[in-house]
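Just the one chain here, laid out as structure tokens, in the form predicted on its own.
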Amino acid sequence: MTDETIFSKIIRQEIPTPLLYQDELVSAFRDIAPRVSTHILIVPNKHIPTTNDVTDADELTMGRMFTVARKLAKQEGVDESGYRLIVNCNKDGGQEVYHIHMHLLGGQRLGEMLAL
């Protein structure tokens, strides 16, 4: 698997995309094809292909993704009404870009997580 993804290019701003947040560990931006009114992607700046590739050394980065999600949810005004955080892993888990990322979804009633 290559270390180069569309998210890597967005992080470096080679693909100009308005960033909602960026620090030394993570970046956040709106999904290009939003599924709900608030759909933000939070990604580590370091390329980590899937959840299966997270190591102990990545703990701070993974934690930062959650604290940034909290900040963005408040900024977007969905913190009180509620929101969902999703991380997909591999094909059957619905992962499309192999650069781990968290979806922050909100702004409307999301319903059941899975219809089993």
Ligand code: AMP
Second form
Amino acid sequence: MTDETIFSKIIRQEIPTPLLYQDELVSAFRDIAPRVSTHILIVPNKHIPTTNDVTDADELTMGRMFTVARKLAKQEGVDESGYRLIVNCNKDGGQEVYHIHMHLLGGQRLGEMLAL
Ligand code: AMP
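For comparison with the form predicted on its own, produce the structure of the form predicted in complex with adenosine monophosphate (AMP).
Next comes the full complex, this chain leading.
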């Protein structure tokens, strides 16, 4: 496991990023550099660096990330218009922060899925 990232500090509210959601398993907050009008990160409270580090014991947490995505998409008013959920893994996947996170992106028609 790599060291904790800034996301752990946000989850513990050691830095004052507003939380859109938090429960015992996951937290959600707005991306600091939003690519579209709705750009939210949904993260496990536990530090899991990448999807390669997910274990069977994390299944409830991974599922919770999806149910929170559904709730936040509705709250943001993008549930019917549509949105995209992205989880990047390691270098080729474009991962920058090594604490698993699900991007919730919406608010406009998104382009092609892959920019190569
Ligand atoms: P990824 O490339 O999938 O690892 O995405 C990392 C995301 O974290 C990027 O979209 C960054 O803009 C975002 N990010 C980095 N630092 C912060 C922060 N302090 N608060 C919110 N979002 C952040």
